[in-house]
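Quick heads-up: it's one chain on its own, the form predicted alone, in structure tokens.
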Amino acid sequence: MYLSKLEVSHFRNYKKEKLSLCDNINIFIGDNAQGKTNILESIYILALTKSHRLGFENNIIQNGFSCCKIKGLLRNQEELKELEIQVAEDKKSVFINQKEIKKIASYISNMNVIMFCPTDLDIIKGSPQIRRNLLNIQISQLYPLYVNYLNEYNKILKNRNEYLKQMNLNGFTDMRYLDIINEKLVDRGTKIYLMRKKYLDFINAKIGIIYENIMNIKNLNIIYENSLDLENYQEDEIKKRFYQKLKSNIKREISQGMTLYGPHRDDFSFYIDHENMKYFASQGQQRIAIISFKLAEVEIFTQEKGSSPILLLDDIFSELDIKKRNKLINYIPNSIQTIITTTDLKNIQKKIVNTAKIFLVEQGKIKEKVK
């Protein structure tokens, strides 16, 4: 798949811009703080309805305006779709071929994106919430049902936490309603566990080989750290363990007014052999581990959906030495649409620059460079 046209209105520092993109490599070049990353962000939002910049979504509407729009023309084999998202201060609306889509799950699987950016080190060094968000976003793109399960789980979780707080404040221990909530929570949570396990198994089948080829270091893998102490991911076993955790820890959960076990409390880590990279690996090794993770995702998306995702590369070449840049490039198929930002074309291989469509970015204005 590839995005052939992109249009933004009142988004970040862009008043109105229309772009025609090629189906292979597109490079946006300009100094810092000119709006290069905003273009990648607009594509990310068009695909997923939310920004990759956690905590900065409130600022996407240009000052002085009440809403912004992002529109794109997506080509996927013989199929053509016009995607659009409109963001107001209190509402998001999404459209496919000018028809409003009420369910997000029916929208976000249409355009698949994988993004590399300088802040990706937070995937290893940051909080578990960052890693859970990554899992949730990427699995949602592959399997629309995952969004439904996740939304339902979060609603049930919210109800359960509110009831636990009431039990603590009022001192009552009527377990009948809690049992009903538990049953629903376990059912949706089990589905989430099964889909996360499937996804991470895919990753682990590929990530070690990619990392070894780039870094010449063996045995990188992802370890999922679940709060249920699961070893067996069979459906019946997950449900059994989930119920056991909820039942045996009910007094503690009531006293704290929150649910302490389930996929909302889980994490995953990058390991080489038996060592957690968060604590022993260099920043360079961590960066390549994350790149390997996302390159594995490219293969998974292509395999599972029959078409390649769109790659968004935000100034990552300047972070790598020439040797690693070349090895990274070798993993990007020629058939995949890649959108790159950079401050200097010298950071990118000449043969890539020579075949790319190049855009100059300056103070929220974009101009295609004529070769």
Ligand SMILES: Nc1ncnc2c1ncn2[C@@H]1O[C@H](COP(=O)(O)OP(=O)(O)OP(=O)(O)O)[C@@H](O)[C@H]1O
Contents of the next structure:
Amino acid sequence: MYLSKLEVSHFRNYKKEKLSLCDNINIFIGDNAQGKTNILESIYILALTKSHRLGFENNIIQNGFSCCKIKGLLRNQEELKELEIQVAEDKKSVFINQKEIKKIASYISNMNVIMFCPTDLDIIKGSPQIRRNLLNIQISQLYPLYVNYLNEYNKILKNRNEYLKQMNLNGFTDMRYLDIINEKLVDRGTKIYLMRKKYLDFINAKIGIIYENIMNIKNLNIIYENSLDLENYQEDEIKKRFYQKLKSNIKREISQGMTLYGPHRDDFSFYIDHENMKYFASQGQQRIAIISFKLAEVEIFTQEKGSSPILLLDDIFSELDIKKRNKLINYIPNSIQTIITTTDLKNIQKKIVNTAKIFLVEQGKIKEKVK
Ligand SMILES: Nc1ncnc2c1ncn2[C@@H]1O[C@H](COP(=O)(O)OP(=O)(O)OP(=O)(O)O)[C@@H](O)[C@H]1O
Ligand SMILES: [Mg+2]
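Moving from the form predicted alone to the form predicted in complex with the named molecule:
To see the whole picture, the full complex is given below, headed by that same chain.
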């Protein structure tokens, strides 16, 4: 799929800007703090209704204004769709072809984006929450049903935790109610486990080859760390084990007042052979492992959705040596729309620059560079 037009109003440091993007490589070049990342962020929000900059959501509206708007024209095969998001201080609304869509789950599977940004190093180094978040965002884009399972699971989980706390404080011993909650938690939780497992299996089928091609190092793979052994079990068997796990640990859960097992505790790690990259890999190796993860995602999206996602690469070249940069950029398929930011065109191979559409970004204004 291709985003052919983008329009932002009162978004961060942009007052009103309108752009036409090309189907291949688009490069946004500018000094620091001019608005390059903001443009990628606006595309990300248009697709996912949320910012990739966790915790900075509240600042997306231009200072001094009360609402912002992002609009885009998306082409997927022969179909054209106009997507729009309006964000006011306390309200977010999304539209497809000017018709308001009430269910976010059915909006976010329309435009698929995969983004790499400098803080993504945290995917290896940071807390499990960051990795779970990444899985949730990506799988939600692929399968709208996942969003429903996840929302339901989170509600049940909250409810269960409250009940466990009550059991601890008030000494309830009525297990029947807990059993009912357990059954629901196990059902939705197992669905989530299976979808995450399938997704990470997909990644594993591709990531090693991509990493080896760029780095010349073999055997990168992802290990899914969960509270159950999912390796060889079918849905019913996983449910049974999950349920059993909850049953046999109920005393611990009551005394801690929280649910200790389930997909809300999931994690995954990057390994090369038997070594966790978190502890031994260099910054550059980690960066390329994460980029390989994202490029594997591109392949999965293309395969599962029948059309390629849009790739957003924020400042991808800092800290990579020139050989890796060139290998990496040549690895990106031609057929995929890619939007890159950089402070210096020297970072990008000449032959790529020559074919790309180039935008100059200066203080919240964008000019197309005439060749
Ligand atoms: N809500 C807002 N209203 C007005 N300006 C904002 C708002 N939020 C951010 N900005 C401005 O946007 C600019 C940052 O833009 P952005 O992060 O896109 O920079 P960049 O070009 O990617 O820079 P770098 O190369 O350093 O990454 C800053 O000058 C910041 O003050
Ligand atoms: Mg930036």
